[in-house]
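So this first bit is one chain, no partners, the form predicted alone, shown in structure tokens.
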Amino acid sequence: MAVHQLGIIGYGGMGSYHHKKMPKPDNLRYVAACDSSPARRELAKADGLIAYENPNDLLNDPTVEAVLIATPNHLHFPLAMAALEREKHVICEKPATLTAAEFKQLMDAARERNLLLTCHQNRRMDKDFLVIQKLIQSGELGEVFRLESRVEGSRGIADTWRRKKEFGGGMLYDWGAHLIDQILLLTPGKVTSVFMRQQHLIDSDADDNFRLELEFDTGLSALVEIGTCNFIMHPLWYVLGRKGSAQIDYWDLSGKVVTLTNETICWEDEIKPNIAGPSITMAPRAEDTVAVKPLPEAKPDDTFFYRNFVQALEGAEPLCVDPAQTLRVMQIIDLAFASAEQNQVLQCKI
């Protein structure tokens, strides 16, 4: 059995994390790191890998295969594409790039020398997006025409590169590019408009909050937001069908699901005191119309990323995470970053 081995570039927190706590099947194994760092290069040793204070000493390894990229955000497309002209088969951490003219470039380079590109996604196994997949799937809710996704927190951005622009930090790099991944893989529709508001709460150039509206062609919308001054949080997620709604209250999976059981409803002409006051449009559905259920099981697999990397170098499978899916991706963010400068909807087809 042949024995793939890889390289890190960028040996911080990611990529000490890819070697040490992802699992992998048994013929693939990272050789290699790189790092600026002298501490990170010590660890790196210390961790049983080869240590490269310069990206080209690694790149010229001849025995590695495939390089992983985990460094600060502006530095993935020129090291991606070094790699990538090297005859390495590349994984980036995202965003794989800061633009999507930048990861196209990755894509044709790849595309000239056959070799693999893919964008680590790894939130497409928290169990939270694996249950509202598995909800909207099973036809439970009915047609599903709104999606909204939150992550939020208090704390504000980590005081490191990632508070800084130039540096591609900022919370749409950050948790947005994991979060719009999952929300274009929840429908089949296309991308038609995109509105995104942001803040910047710290001292700091990038955003630290954001709003991002996506509107679909077929009638769906979605919410992706952002918060990291939140002391009381929305639910991670909210979705609305036409047969039922489900929330997911937090990481612990806290939530539920309602859904008709009776779609008749009785409007009476005399307004009847409810718990909305004075409203017929708004008074609660009779309890016997509609069921409360626990959110469903789901099982994340955490062997599916490198798992599928194998297969894909010998062959035998495409990526999981395909090029033309992370080109969605960072088409969306180019478009977010445009429609919050200039303050509008921006229509696409995407």
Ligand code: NAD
The other form holds:
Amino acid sequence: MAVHQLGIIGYGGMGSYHHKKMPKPDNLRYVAACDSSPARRELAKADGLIAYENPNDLLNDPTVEAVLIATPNHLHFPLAMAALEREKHVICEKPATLTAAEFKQLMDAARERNLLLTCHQNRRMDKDFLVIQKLIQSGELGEVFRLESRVEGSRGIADTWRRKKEFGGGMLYDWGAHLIDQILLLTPGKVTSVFMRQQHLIDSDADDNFRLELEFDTGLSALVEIGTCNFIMHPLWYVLGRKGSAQIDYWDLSGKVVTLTNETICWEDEIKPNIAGPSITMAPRAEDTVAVKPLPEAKPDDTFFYRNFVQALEGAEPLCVDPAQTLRVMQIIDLAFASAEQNQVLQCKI
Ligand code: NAD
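Structure of the form predicted in complex with the named molecule (previous: the form predicted alone):
Full complex below, order starting with the chain above.
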């Protein structure tokens, strides 16, 4: 059995997580890591890897077939390009690059050399996302016309490269890259407009809060919102269909599904006082016209990423995170930044 040997550039939090924590098939292993920090190189050695200081030395190692780029975000593009130029397959941490134009250049370089290029979109296996995907696919909610996906915390952004725009910091690149990818997997539609508002609550030039609205040619609209100063949180997911709604409150998957059981509504002729005050429109519906159910179960496959990568290396499967999908995410991120800067809704077909 051929063993595929990989190297890591950027042996920080996520680089070491890939080596030590992520499930991998027996015929794939990390053998080397490169980091500019002596302490991280020492850790790499202690973790059984050959440690390099200079990325070129790792890229010149003929035993390394593919490279994971897990540095701060602004270095993904130059390092991924250098790896492709040395005939290495490339896995980029997210966001794959800082712009769609950069990612397109990587795609072209990979295609010319017949090399694999993919992005680590691990949150495709998050249970909350899988539950929403399952619900939408089941048709239980009827035609879904609104998706709201939020991730919120109250601890701000750690004071590292993650706060600085020049290093590709900020929440749109960080969480936006995951949540946009998820939204695009939930609908076959094309994005027709993008609007984003960002906030900078800490002393940072990178966004620490953003609200992104996407419209699709199917009539669906989607919100992606990230907050880092939320002491009370919105639900993770709020989904509206013509025949039902679903909500996931938190990472523990608390929440519910409410579906119509009786589509007939009897409108009152007179305004009667109700919990919503003197309103016929917002008066609560009769309880026996809806069913309240628990969220469905979802089983994530945490082995998906590296199992698929090996299959793709061996030509047995296409990449599950296809570069064309990553390009779309990057195109939306580009437009979101432009929309925030111009304070305008930007039309597109992505
Ligand atoms: P980190 O700061 O912990 O690690 C980055 C490492 O890169 C550091 O050890 C640093 O010394 C090293 N480095 C910096 N410049 C270098 C260079 N020129 N050559 C070699 N090494 C260099 O950051 P992190 O949290 O590990 O994030 C790394 C990447 O992983 C980011 O792109 C981030 O978005 C991504 N990430 C992904 C997930 C996920 O769930 N997919 C989670 C966290 C981080």
